[in-house]
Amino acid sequence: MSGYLDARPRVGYFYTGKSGNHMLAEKIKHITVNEYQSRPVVVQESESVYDAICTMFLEDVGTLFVVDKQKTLVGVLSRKDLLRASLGKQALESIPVSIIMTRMPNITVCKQDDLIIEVANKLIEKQIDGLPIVVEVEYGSRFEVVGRITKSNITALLVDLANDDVI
C-alpha cells in the first residue's frame, strides 16, 4: 500500500489516517547515516598547510580529517581553517596542519547507525560543512574515520526523497 489505505482481514481497506508530510517524516527518521556516508578526505598531522590546501583543493572537499601514525582521529581542518593560516607571509611548506586544526575533544563526530535526521541538525547546530563518521578503537577515547556526511550527502537524500527513491 502508498501508506494512506490499509487493509485487515475481514474489514477491508481503510484510511490510516496519515498524510504525505506524515509518511515523509516516517521516512526521514528510519534513515541511517552509512546509507548516505562518502569516503572521507584524511590527512596526516605531520603535514604541511600547503600540502593540506592541494589535498582539499584536489578531493574538492570543504573538510579534512586529520589523523596520527596509529589512523586515529586527532584533528579537523576546515576551508576557514586553511585560509585564516594562509593569510600573512607565512611559509605554508613549513607549518604542521597539526598547530591550525580544531582538536578532539572539540570535534563533533557520528556513528555509521545514527539516524541522518539528527546528524543534520548537529550540522545545522554547529553551523559546519560535514563530520567524520568514526568507529570507537578505545572506548570513548580514540576513533578511526570510516567515512564522512556532509551537507552534499544531505542534498543527496532530499533529491531521493523527492524522486521517492527512498525506500
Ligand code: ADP
The other form holds:
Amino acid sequence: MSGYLDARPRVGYFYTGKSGNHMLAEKIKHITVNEYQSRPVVVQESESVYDAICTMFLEDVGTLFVVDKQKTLVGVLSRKDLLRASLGKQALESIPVSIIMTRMPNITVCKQDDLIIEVANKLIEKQIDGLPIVVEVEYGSRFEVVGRITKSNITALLVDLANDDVI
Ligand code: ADP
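Output the form predicted in complex with adenosine-5'-diphosphate (ADP) next; the form predicted alone has already been displayed.
First the chain shown before, then all remaining chains and molecules of the complex.
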C-alpha cells in the first residue's frame, strides 16, 4: 500500500489521497536521463555520406552525431538526412557529412541529470527521434557527446513501468 497510506504519531495510518495515477506520475517525474541512456555513435565531419550510411547500418542506430577533431559536437544525421542525400546523382563517397547534417546551434541536446520527461517533451515538440547527451566543456562554448537518448529508450522505460520494475 506504499504511497496510498501514511502514518503519523497519535493519528495512526491515514489515506494520503493520492491516486495510482498520481503516484505513477510522481515516479516518472523523478527518472533521469542517465538511467535509460545508450552509447552514442559518432562520425567525423570530414567523413563521407557513404561512410556515414555504412556506420548507421553497422552500428544499427537511427541517428549519428557528428564531431570535429576536438570531439566537439557539430551536427546530427538522421536516416532521412542520409536518404535525401542519396536521391541525387552525386557520388556519395565525395560528399562530406558536414554538407547535409543539421548543425549547431540548431541541435537540441540534454544532460545526464535532466529528467526523462523533459526529453520526451523535447522529442515531441521538435518531432525528432533522439537527443545527444552532452557535457559542456570550456564554459559552455562547446559540447562533447557522452550518450544518446531516443524514443526506444523511452519505450524501454514504459515497459519497466508496466512491469513495476522502476524503483
Ligand atoms: P528522420 O529524419 O529519419 O525521421 P528525425 O525525425 O530524428 O529522423 O530527424 C528529423 C530532422 O531533425 C533531421 O533533419 C535531423 O537532422 C534533425 N534532428 C535529429 N535529431 C536532432 C536533434 N537532436 N536536434 C536537432 N535536429 C535534429
